[in-house]
Amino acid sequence: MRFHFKTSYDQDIRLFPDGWNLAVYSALLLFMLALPLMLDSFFLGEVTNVLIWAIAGLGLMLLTGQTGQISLGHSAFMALGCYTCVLLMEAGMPFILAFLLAGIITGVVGGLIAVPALRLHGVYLAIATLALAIIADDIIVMLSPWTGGVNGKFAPDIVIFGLEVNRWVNPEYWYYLALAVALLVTLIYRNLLRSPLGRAFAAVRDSEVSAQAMGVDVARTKTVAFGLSCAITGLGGALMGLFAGAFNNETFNFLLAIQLLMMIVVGGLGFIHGAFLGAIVVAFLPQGLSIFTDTLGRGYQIPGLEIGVFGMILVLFLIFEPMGLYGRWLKIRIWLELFPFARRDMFRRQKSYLKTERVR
């Protein structure tokens, strides 16, 4: 067990919180770096999709499992983050730019949406951003001149600094672009969390009412969490779509958004840790199912057995462990720190809102 003994409120919310964590992580991003000489290019195309799917899992926690506020609308954004992205290269603009400035837009567009939309709570938010959802798929039908409708668009070539990042030629050039942004997206949300927006995030969450009895601006709060959600999730469905070379309609179709929702829950909602390992799961489930059916032999297939597998992860982590997978990992850490002195009611859920929250 490590004993941290503070002497000032900075130590509070220092980035790492001893020379230990910064150790790990340390070890992990040299790790992370050395990966291309470890894999060959179909599991580094894998584990490169997994921080693609990490980096828009990040932007959906920091509206669900920061502020408390149910999407099931992402995908829109995600479509907005692609097109938007792809046309200002294919316009001329640099790949960097491009991809900053569709983020940028994105982010603008949800935060507008969300001046509207955040007046509803719970169950009837999470209603109107999947209506959002379902509009996007026929508003890029119906953009056919700008989005290719039906058909689609191919993805145009990146070049950055004059290196071409090719998925097929060299995915390792592929893959440090997307542990860039990921790296990029993770430091953004973890200062963010160190800071007093961060803290008015989570007052948001636990109790709207006891944070506008602190002052906090609940509405502000809100369209900026939004903002800031779409704007990173933006990024994530513009490298999706790249990375895939061809996108329509379909790519983002609202089962997308029902998907990150999913992830980031059996990854473990309101934890960083949770986006990545949620992506894991949602990369590696679809690999894993088609190694099974090839075992039960040659072309034999199961209708919707992904969905229903996934499904059926969900339900048990709702049942059995709503803190997901990291959630299970803290469990067993302190669990081994405290050994024998645990007891066995200390994870007993409590109710997190007041009875003043009861009334919406």
Partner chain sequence: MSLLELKNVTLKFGGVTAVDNLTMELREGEVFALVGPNGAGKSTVFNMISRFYTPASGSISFDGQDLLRVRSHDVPRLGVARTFQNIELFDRATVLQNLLIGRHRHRRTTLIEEMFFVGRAWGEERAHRHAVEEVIEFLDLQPYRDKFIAGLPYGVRKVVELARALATKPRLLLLDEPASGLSVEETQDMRWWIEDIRRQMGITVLMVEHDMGLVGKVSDRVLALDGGKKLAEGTPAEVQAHPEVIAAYLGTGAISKTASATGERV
Second form
Amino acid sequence: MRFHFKTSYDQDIRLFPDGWNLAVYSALLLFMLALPLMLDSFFLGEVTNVLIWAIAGLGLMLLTGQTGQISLGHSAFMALGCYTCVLLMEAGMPFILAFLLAGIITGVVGGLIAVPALRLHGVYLAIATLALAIIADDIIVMLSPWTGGVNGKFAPDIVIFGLEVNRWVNPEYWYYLALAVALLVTLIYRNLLRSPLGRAFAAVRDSEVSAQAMGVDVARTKTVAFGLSCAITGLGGALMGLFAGAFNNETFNFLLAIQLLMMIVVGGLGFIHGAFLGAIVVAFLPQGLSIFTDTLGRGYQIPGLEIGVFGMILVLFLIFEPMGLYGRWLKIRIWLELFPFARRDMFRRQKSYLKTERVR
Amino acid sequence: MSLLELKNVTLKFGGVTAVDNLTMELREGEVFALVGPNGAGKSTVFNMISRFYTPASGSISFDGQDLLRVRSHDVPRLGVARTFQNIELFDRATVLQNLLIGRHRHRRTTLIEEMFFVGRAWGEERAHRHAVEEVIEFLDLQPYRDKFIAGLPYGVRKVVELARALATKPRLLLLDEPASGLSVEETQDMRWWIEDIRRQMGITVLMVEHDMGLVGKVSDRVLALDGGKKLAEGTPAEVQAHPEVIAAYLGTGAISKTASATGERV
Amino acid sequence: MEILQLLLSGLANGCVYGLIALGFVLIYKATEAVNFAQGDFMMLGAFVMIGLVNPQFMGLSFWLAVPLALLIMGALGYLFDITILRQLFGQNQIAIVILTIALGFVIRFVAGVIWGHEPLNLHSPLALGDVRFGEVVLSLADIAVIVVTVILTMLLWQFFQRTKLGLAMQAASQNQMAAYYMGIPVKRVQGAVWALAAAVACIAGILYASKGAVDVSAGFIGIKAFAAAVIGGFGSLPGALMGGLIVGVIEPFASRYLPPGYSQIAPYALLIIVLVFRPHGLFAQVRTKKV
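Beyond the form predicted alone, can we have the form predicted together with its partner chain?
Full assembly next; the chain just shown is listed first.
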């Protein structure tokens, strides 16, 4: 058992509450930095893919996990981030500037869209954003002169301070790029959680009326959450398009948004770790399944298998572990820390009757 | 001097008049209680002060400012805090986080400062934390500081809600049935706290309460409502003795009716 | 004449959307959950029917197969409620939204494994023959769709307004706890609603399959039905039908008079416009929570 004594308020505000915590995450960072030495370029590419999914997932997590607003339209913002970034790069802007600007533009557009959208509650918001994601596909085709429409676009070369980052030539650079963005986004996310805005997000999620009674401007908070969420997801989308090398209107169709949502639920809604764990599942599931189908015989193909299995995993999680992979890990950790004093009922979910949100 | 003033306030829901031409006035530093049977419009009065509802006519002013021109999330910024009848806490956050949300009206950090935790962020966080710790100390909430609301017993949640309202450092505190659902001991604690809130912190209290024992002990003045209309106003003893109040609570000809009702059941 | 033709074929399509939307509304009215898999229920209903009727599968007679398919789908809906949904009892709407989305993917996958991914035609007596009114041509299936939809909507509406079970369903959605204390078996009522919604989806599926070939991704028209339900205001049965008709009629007109590209997004654009200006639909029932 490890005891955690607090001696100063700062311990609750710091990024790492104690030395042990700091040591664990430092070790993890060192491991991540050393990873290119241990993996071949194929698996390094897969890990890069995980990081990109995690970045996009963190964006949606901020909205759904923290603020409690559900969006089925984040694929549209991934597309917006990607096309903006590439168009700016083609206009001659250096990558870093184009990338950050793409995030900001996506965030601002997201915030503007949020103003009418966030007057909607729960399910209505989900449906409106789903419609947005479907429309985005057609809008990309309509804007063919810029977007290349169905023919798509090729990602330009990324050059950072004279250093060329190419997936095939130097995959480790791509990996470090994704890692750096993931770290930056995680840091911002974590900082928001420990400051008033992050708490306002939680307040809006748990009770809008009482958030209002505490002086939280609910509409503004939701708009900011939506904007930040879109900005982060836009960064993820830009990386995804650039990493894929080529993309068109189909790359960011609405199924991507749904997959993103399913991913963060499997990972653990409301936890930063959840986005990363979910990304690992999403990125490695196809590999795992192809190994499985290979055992059934070469060339044996089941269309829709991947998403079907993913759906089943999600259903099982919602029934048995609604807090996702990270929630399960937390329980295991508590169990280990308390060993042998943990009781089964400590982890029991509270069940309650649903009360209507309607007045009549 | 009067802190809160309602003048000829009327509010209708469809055909029902929830509050009918109500005029009332709160003096700085007093404990004022609204009493009346269920559906008398007491919570509606609260919701109008919180600006969840807008009255059809009349005026509400707080410290000389016209409250009807203020949006609901700006009401706490003027120094009005409230609790809810059916506890409305942030269930998936800890007690500490709940209280820190109470500090939201004092937020001065910008988005950029918070995103990168630079500039005023550290200093402000520490200041918020110190302010919240004072409230925790005052209401003896130390054992629950890092507990999640979802797992707390009802009585503690009630106190946490009071604590969250106090964390905003209000001038006027609206308590919607602070003692409902509490045990005798907990009600006793609530009584001391309300008295201390008024005496030590100098906060004016407006409360809705059914427990006439508590009302009689802590409040300076009482206003009885029925059907949205003012029945009586005065000291607790005066209001309790008012014939119309007795009639409203028990019904006219109360004694004979009760007798026949029980008679029927037997 | 062309306009009339567009209008009528739009109405027939709209009825299918309306029927799926009816399923959404049924479940929403009774449990305050939204079933994102309703479109896939419809698809599954169509394939169950194909499996019963088509000669390469069981080859039963059409009129025998209809009640059988309804029964099978109703049972599936009920089973879904008691095995999966009941585990999530008391969780918030978001969990149920995500659950039903995931369920949709699972249904599509399973249907693909059983019936394959090629479009299939239902051997339906409704699929044969056209009816001519002057210059306007309507297929028998279109007429059947319109007639069945109108009758079904009326029946369901009456069911909610008049019958004890219908009222119990409404009560259960408003406040589960209070309904429970009033002696309404909340859980059983919920199961009944899901069974009913699945059966309605099955009817929609049979009619849809009578109009043309179906494949396993047919469930995606559920998204258009969403537009219908939202436009109609989620809580109203006649509203859902109206919304369906509006969406159905807009489509052929948009593809006739708008440049390609714009026409596909017309229903969704309409949905967004309605949500922006009437956040709770044209026939709204929802207001903010009371404290």
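Positions refer to the first chain, counted from 1. Take the two forms, superpose them, and find the largest set of C-alpha atoms that agree within 1.5 Å; that set is the rigid core. Quantities reported herein were computed from a predicted structural model and do not represent experimental measurements.
Engineer: Determine whether the C-alpha of Asp18 shifts by 2 Å or more between the two forms once the rigid core is superposed.
Structural biologist: Comparing the forms between the two forms, which are aligned on their rigid core, Asp18 does not shift its C-alpha by 2 Å or more.
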